[in-house]
Structures are given as structure tokens and as C-alpha cells.
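Next comes just one chain, in C-alpha cells: the form predicted on its own.
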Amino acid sequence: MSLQKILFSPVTRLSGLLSVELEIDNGYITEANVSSTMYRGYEYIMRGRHVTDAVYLTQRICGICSTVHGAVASYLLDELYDNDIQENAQYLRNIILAADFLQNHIRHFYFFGLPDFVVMPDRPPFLKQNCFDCRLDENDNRRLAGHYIEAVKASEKSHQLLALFGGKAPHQHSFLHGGVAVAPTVDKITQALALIGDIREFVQRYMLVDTELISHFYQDYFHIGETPGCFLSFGLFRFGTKNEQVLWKGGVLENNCLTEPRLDLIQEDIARAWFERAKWLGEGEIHPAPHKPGAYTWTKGVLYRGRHFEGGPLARMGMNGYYQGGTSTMDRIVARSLETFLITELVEKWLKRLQPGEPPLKQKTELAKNKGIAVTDAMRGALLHSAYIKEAEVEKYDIITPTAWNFSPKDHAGHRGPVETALVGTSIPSAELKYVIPGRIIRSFDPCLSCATHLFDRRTNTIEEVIY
């Protein structure tokens, strides 16, 4: 069989813009090329802000993982600020966090994964499904096909449990700097109860039964799209009067070796996307280059200690002894459905420990410092917010994202990241799985694309900054 090449654009059913080049060569896939098309700017539209801004603005990065970023801003002006944050506070803050986690995962599950597996019915927004390599009978295909409406009603009814204490979903207005501007009223806990026992009760009677199913026909998906096994997590759910406490621990996973992760050891590599470093700009700054020879993707590589390094549920349930498996498709498919009943969970739990009272609010109005680096994990993993502030004014907000890390094109040194890895070595026996296939594996990651290319200018329809 002669060199293929192959052009996979868009891939559909994720978030963002994301275009995949193949190279095919007796019928492995010997080349992976992945590249983000969308940029909107976040960081740029930061500068000159009130710092407080950060909370409501980075939020609108997206609208399926909105409340990670306005969490992860409250953590950065809790330390620019110095808060004091109380229990009851941080209870609410992850029943909100969790809440969009429960969503998310939900929705990808169902949304976006279960159509590469199960013959959905032919109407809108099914039409022209590719069902090759479909292997449930029609009895199951049937069963889970319904069981797409029950996700929908289960995702609502996370969206309706982050509004309780979030004020709206998405982009929710209550998870601020200092604690949570929303009561814990006896009748708002209450309703979560109701709502976590629906979703809970969804999770195990579908989600974690379909998941089961779906890995027991598709078992060979346990060794396709396989990645080194190098792992990094910043840990989940806050807790301490200065968020010191994480409950899922975090870490940095090489070699069956687990260490604490060093924000000094991260770093950003621009060899393969459209930028280029220019002296006239300053040390360290960068500025669009989409001629660039070689570069194919605005997304810029993000390293640790040199490396590439996958993150999302696998990382999380793999460092804290929840999941003990491989490094496959099917491996991050489990992961996150098990990571997602893991979390209705904890949400009941934390529900029945809070107070009833008044918002658990304490913000301080001096700042204590002039900048500051915030992490957390996001649903499809590692994220970092850090600031450099001026009179209260940003000079410099950076944000790298979980996609960032998961879909990092090759490094100065040719090494690919962790999307490109699974991708490559793939064995594609036909042409009718040339997308099936890969798209089942880049879908695996939850792909984000939301925040990670070019900003243009709309006067001149001219690239103007990119601030990273």
C-alpha cells in the first residue's frame, strides 16, 4: 500500500476547532499532525483589567468548562489578596466545581463519545452517521441510543445544581475571590440533595452499565491509542483557609514514579506553531508568525522538565489509586466514568456537611502581592492561571490550558505530545476506519480547543498579539 495522506478537518463532535493531518503507510498511521485553528484572546483582552476581572472574563474562555477557570482566578486573587477562606466556603465552592465537572463529563460520554460506538437513530443530529465498525446488536444500540435523552436530562440537572449555588450556568457569578457570594439556605441544600441523588442515580444505573458494555465489545481499545504513560496532575478540590489542602492529590507520574510537580520546570515550546520570538519585543515575547516554515498549529507545546505529558481522569483516578489499568482509548474512556460517579459522591457528602447560613464571603481589599500562579485540574486536566499586576491594574495574565498539554504539537527536539503519540502506530485495516478510528482516540481526550490559537485584529483582519 503507497504513502496516504490524509486531512481529518474538522474533527467533529468536540469543542473547538481541530484539524488532524495523517500520514498512512501500509496501513499504520507513521505521521499525526494536529492542529488548533481558534484563538480568542483571553489573555490579551485581560490587560488593563481590575484584576477582580479575572473571575468573570477568563470564564468566557468556554462554555463547557467555564466554573474551572473562575475557580482556579479566585485561587490566584485569594493568594494576590491574602484571604481567609472558611470551610463552609470551600464545601460550596467544590459542590460548584463539582458540579460542572458532572456536566461535562456527562455530556462527553454521551454527546460527544457514544455516537463512535452505537448506530444512534437517523434524524438530526445523527444523519450520515459513520456506523462502520458498529459492533452492539440492535437491542443494546437501541437501549443506549435512549439513554442519550436520559444524559441530557442528567446534564441539566447538573447545570440546575451549579446555578443553585453558582447564581447561572454556565459562567456562574458566585464562586468569587475571598469564598461564595450564595447562601447555603436549608431549601437551596435541599434541592441539591434531590438533584446529586437524580444525577448519582443516572451515573450508576446508565453511565458506569454503558461504559462497562462499551468497553467489553470494543476491548481491543484497550491497546489502541496508547500513550508513554508519563502523567501530570495539579490535584482537585481545594480545601484550607489559603486552598493549601487538595483532596485528589496531584503529581507528576514518569516511569512508575510519582513526584511533586514543580512550576518552575514547565515550559512553553513554539517550534511547531505559528510563533516566532522577536528581540525588538523584549526578552521572552513572541509574535505571530503563520508563514512560518515547519509550524502547523497555533497551540504552542507545553513540556515539564523537558518532556510531553498527558493529563485528564486517567491522570487523576491512575495517581490516587482509584484506577489501576493502561494508557489506551478505552482506559481514558473508563477513567472519566468512573472519576464521574467518584464525584457524585463527594458532592452528597459535602452537601450533608454544610451549614445554613449567610454567604461565606470574606474578601480583602488591599493587595498583598503584585503577582501570583494558580493551578488546579480541569475536567480534561492540568490548568495554570498567573498574573503580574500593577496598582490593581494586569500587565500580564497567562493561562495554560489542559488541551495545551494533551495536544502539544512536536518540540524543538521532535518529540510529539501525548494526542499525537496515541495517534501514531495505529493500525488503520481499511479505508472505511481512516477516520473512525483516530477520531475515536482523539475523542478519548475530551478535546477543548477553545482557547489556544490566534487573535486577529477585526479592523484590518490582520494578526495583531498573542499573548500566551
Given for the second form:
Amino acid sequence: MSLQKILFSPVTRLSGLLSVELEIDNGYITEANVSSTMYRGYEYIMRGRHVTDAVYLTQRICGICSTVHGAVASYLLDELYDNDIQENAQYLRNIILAADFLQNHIRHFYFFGLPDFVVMPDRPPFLKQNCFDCRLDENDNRRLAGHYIEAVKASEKSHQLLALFGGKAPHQHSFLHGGVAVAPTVDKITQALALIGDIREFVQRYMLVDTELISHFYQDYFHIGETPGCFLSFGLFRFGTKNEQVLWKGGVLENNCLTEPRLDLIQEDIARAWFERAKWLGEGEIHPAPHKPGAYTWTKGVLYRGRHFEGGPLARMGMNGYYQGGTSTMDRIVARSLETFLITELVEKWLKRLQPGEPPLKQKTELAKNKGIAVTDAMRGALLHSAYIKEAEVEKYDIITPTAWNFSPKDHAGHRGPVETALVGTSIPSAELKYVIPGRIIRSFDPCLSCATHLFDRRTNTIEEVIY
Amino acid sequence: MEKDNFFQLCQEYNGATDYTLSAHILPITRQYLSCNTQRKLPVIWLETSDSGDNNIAFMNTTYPYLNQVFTDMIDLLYSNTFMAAQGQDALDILNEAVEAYRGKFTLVVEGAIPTKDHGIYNVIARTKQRNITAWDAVTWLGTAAEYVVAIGTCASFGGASAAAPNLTGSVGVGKVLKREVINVSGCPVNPDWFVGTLAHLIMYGRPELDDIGRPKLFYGSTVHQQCQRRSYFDKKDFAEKLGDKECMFSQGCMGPRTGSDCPNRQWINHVSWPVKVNTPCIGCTTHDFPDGSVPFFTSLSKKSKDQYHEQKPSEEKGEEHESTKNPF
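Show the form predicted in complex with the partner chain, please, because up to now only the form predicted on its own has appeared in this conversation.
Full complex below, order starting with the chain above.
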């Protein structure tokens, strides 16, 4: 078979808009360009605004992972205002954040991932499902398709738990700088415990079992979509009065060696992204250039010490000793389901540690610093917000999302990012599978292209203070 | 059958002692049911420039839950978020659906429409020939749809995607279409407002809209009018800080100029809403959100510097797209 070009557009069942160009030679993918096709320019939107607007405004970057943007913006503001976070607030913050992780992971597995592996009912929105490589028997198909309905309820309950403390979802209100504005009262705690009990039961009875079944019937996916094993995480679930502790540690994993991430080693790379540097905008400033030759995406490349790194549940589970396995499509899926279960246990534990009382919120009003940087892991990988401010007004606000890492385009040296690396080398044995196999690989990264499409423009080596 | 005829029929067989009345009514009822309640709304859903929060909000619908909406209310023919098909197969469904349901489908648009540089900042799909921008797709589908529903504030009025400096020239759907658009705003939408609007279209047709195109049913009165903390406001008992139990007006609350039923309806199975967690309403359903609401924590009278000053949405349409034809 000679060289074939395949345009995979749109890649459906994800957040945002994605197209992928593939080259296939002799039945193997030899080149892949992943292309994020929307741009909003959020960092420009942040400029000139009061820095405390960041918590609500940056949540609007992403619908499926809104809370984590609010969380990291709050950590950033805690640093700028030198806030002290009370113990109740630490638990509440992590409960709110964790509830959004549960929502995300359940929805990703069932709404986005399931139709890749399971025959769904032949009616909208599942028309024209490609079932060429669906391997479960009729009973299992019917059973798992039925679990879609259970997932509707469990994911709604996750957001209900979030809204109980956060006021609404997506884009919660109470997780703010200085703590949390809601009072942890006994009625809310009881209600939340009942909800997490239901969610935990769902994850145990359905999600873990379904993951096992799928991984059994699609065992070859433990060797499809592999990446080189370069993982990066900023850690997850911050505790301590200064957000200085992290429950699940982060790190940079390379050649089986785990080191602390150094933020000064993070670099942008816009070689193949639709951006240009403009002298008239000042040093380091970039602007959108939708017709730039050779560019193919709105996602900017991001490198750590000159290399591409992958983030997400597989990175977190691996670094924290919960999962030992490979770096494949199925490893990413299994690690996500495992993480979902662990989070249900944590939420239950944290809820029981809450002490009923007044809203644990203490916001200082005098700024202690005029620049800061804060990091956390988001659902799909490492997330960073940084700000330069002048008298509480934002001069520059930069955001590096997980998607910028995972969906990095090729860098100046032509090295591929994690998703492109996972795609290249994959066998496409028949034309019927030209979308099926790449679709499974791409979705295992839990793509969120709404998050990809924001300009980040960080001057390296200029930020010393780092929150860990 | 008209009401009068129905009454006449009932009177005629009023004295009957057997099942004659039922025998006459049942076929009529059956016919009515088959014509009036079996209809599912064909829906084409386009995701354009927003955060995807509105499809997440839609997933949070309770009674009916998402699966019940799919089974009983709508045929979601095209949706980047939910559809099983992908790549060209998905675009084939879109083309076929437009032909099969021309003039009968409801177009749901989630997100603002970038218009700068011919709309290149949002491409919903690519074909070998060209990029299909959100602007191309909305213009084409907007002319073929029975109803156009803008879900969320970005689609309704531009929202966060059109916030200053609006590098992409993003506007609400109503600005690029020469037809009525039902604006179901909110950042995100409350699923009840959206599913309620769909239910209205299915059962009673077009809902009554306010002067900026929103269903009056949900947006007809302000948050302030319905707020549980109204008595604090009336006594001028204002919160000193976030987290307090008094009126949030002092903390930037947009309730007085925000049309929405949040205080009564609340969010996610009706458990809470922003003021209930001791924070202000930030006016996310308004036509000038977020620029008209910032700084979020500054009281209404002191909000908004000049560059972000709110203006009533202008009647004038945005730049016109050259073609309403199928771009594929």
C-alpha cells in the first residue's frame, strides 16, 4: 500500500475542536499533525483586569475542568496576598476540586470513550457508529451501554456534590483566594457523604469492572499508542496554610528517574503553531498568525529542558506508586479509572474530617507581591498560572494547560509531542479502522481543546517564586 | 378536533349507558396523541467558540436526565460532544440531517462566532478542500433550521469569548444571522433553562422572548427580585466581606440587573446558587457579561471602567457572510 493521507476531522467526543492529519505508509502511521482549530486568546482577556477576577474569569477557559483553573488562580492569589488557609478550607477546597475530577473522569470514560469499544444503541446520538472492531458479545454490549445511563446519574451527582459547597457547576463560586466562602454545616456534610457514597458505589460496581472488561478484550491496546515514558506532574491536592504540601506528589519522570520539576526549565515553542513574535509588541510578546506557513495548530508547544512531556492520571498514578505498567492507550485508560476510585475514597475521608463551623475564609486586602506563579495538576495533566500585576491590575497573565503539553505540535527541531508520538508507528490494518484506532489513542489522553487554545507567553528565567 | 365539537360530542352521548362515548373519544384521543406528543425534536448542535461548559451543564440536567432527553425529547443528530461517529462519517450525518430535516430541525449553537479574518479562529471541521469555519457553518445551518437556539452567553451575546480586547472579533449568533435566535444565556446555562426551552419548542412552539431574545419564562425577572437576601437589602444590611450572610450588593452582586431565576431554581438538582454560598451573583446571563460585571467583587455603582462600559446590545447586525450555501 502506498502513501495515503487521511484527514481525521472532526475528532468527536471530546471537549473543543480537533482535527488530525495522518500519513499512512504500508499500513503504518508515519506522520501525524494534531491540530487544535479554535483560538480565544484568554491571557489577553485577563490584562487590565483586577487580579481577583482571575478565579471566576479563568474558569471560563474550560467547561469540563473549570474548577481546577479557579483553584490554581486561587493558589496564585494566596501567594500574592500572602493568605493563610484554615484547615477546614483546605479540606473543602480539595473536596470541591476532587468532585470536578470525578465528574470529568466518569464523563470521559462513558460519554467519550465507551462508544470506541462498545456497541451503542442504533439511535441518535450514536448513529453510524463504526462497529468494525467492537469485540464484546451481545450481552456485554447491552450491559455496558446501559451503564452509560448510570454514568449520567453518577456524574451529575459529582457536580451536585461540587455545587453543594461551590454554589454551581461548572464555574463554582466559593473556592476563592483566602479559603472557601461556604460554611461546612452538618446538613451539607451529610448530604455530601450520601452523594459520595453513591458515586463510590458506581465506580466500584460499574466503572472499575467495565474498565477491566474492556482492557481484557482490547489487550492489544496495552501496546498501541505508546509514548517514550517522559512524564510530568505538578502534584495534586494541596494542603497546608500556604498551600505548600501536596498529597499526590508531582515530578519529572525521565529514564525511570524522578526529579522535582523546575519551572525555569519550561519553554514555549511556537515553531509549528499559528503564532508569531512581533517586535512592535515588545520582547517576548507573541500574537496570532493564522496564515503562518508550516504551522498547523493553535496549541503552542511546551517543552521541559528541551523535551516533550506527557501528563495525566497515568503520570500521577505512576509517580505515586499506585500503578505500574506501560505507557500505552490502555494504560492511560486504566490509570484514569483507578484514580477515580482513589478520589472517591479521599473525598469521603475529607468530608469526615470537616468541622462544622463558619465559612473558613480570610482574604487579605494588601498585596504582598506583584508577581507570582502557581501550579497544580488538572484532570489531564500539569497546569500553571502566572501573573505580573501592578497595583492589583493584571499586566500579564500566563496559562500553560495540560493540553499544551500533551497536544504539543512538533518543536523547532521537529520532535513530536506525546499525542503525535503515540500515533506514529501505529498499524492501521484496514481502511475501516482509519478513524477507529487513532480515535482510541487520541481519546486516551482525555483531550480538552478548549484548554489548548489559549495563548501562553512566559518569559523564562524571570520568575523565581514557585509554589510547591 | 376543536374544543366546541368535542363538547358537543360529549353531550350527544351523555346519556348513553354503554361504552359509546368512550368508543367515540378514544380514536380522537389516539389521533391527537400520535400527532401531538410523539414528536421528537431533531437537533443539530454546533460547538463554536466557548469553553464547552454548556454541554457539561446540559449533562447535569435532572428530571429529565440526559438519557431521558435523548430517548424522549430530542434526536441529537450532530454533536461534536456526544456523537459516536467521527471524521467524515460525522460530516456525512450532518449533511444528510440537513437534507432530511430541512426547515424542521433545531440548530443549537454553543459558543460565539469569530468574524475577524473571515472567521479563521474557529474551524469546526476541515475537508480536503477547505476549512469550515463556525461562521460558515452557522450561516448555512441557520437558514435551513426551524429554530435557532443559542445556548450560553457566548452564543447569545459573545460572552467571555468576546471579552475585551476581543482579538478574534467574536459575536453572538444573533449578530451573524438574519433571523430570530432564541438566546438561552448563562455562563454556563442552567440545564433547566435549556431543556425547558426545548420542551417549550416541542410542546407549545416558540416561547415568549424578552427584548434581548431570551425566554421570559426563565429570564423575565431579576435575581434581585427573587433573592432570599432581599430583606437584608431592604434594611441596608450589607455583607462586610465574602462569606457573610447579609446582602451581597456590597460585594459586587449583579442581581439587580440580571434577569434569571437562580434564587428559586438553583443549580445541579436545585441544591445551591452563588449567593447561597455567600458570594455575589456575577450577572452571567446578561448581554455584556463579563465586561459589564468586572471587577467582580466591586459594588455595582463602582464597577466597570470606561473601556468595559456596558451598552445595550445594538440592533445592527455584524458583518455579513457572503454565502448561506452548504460549505462542504
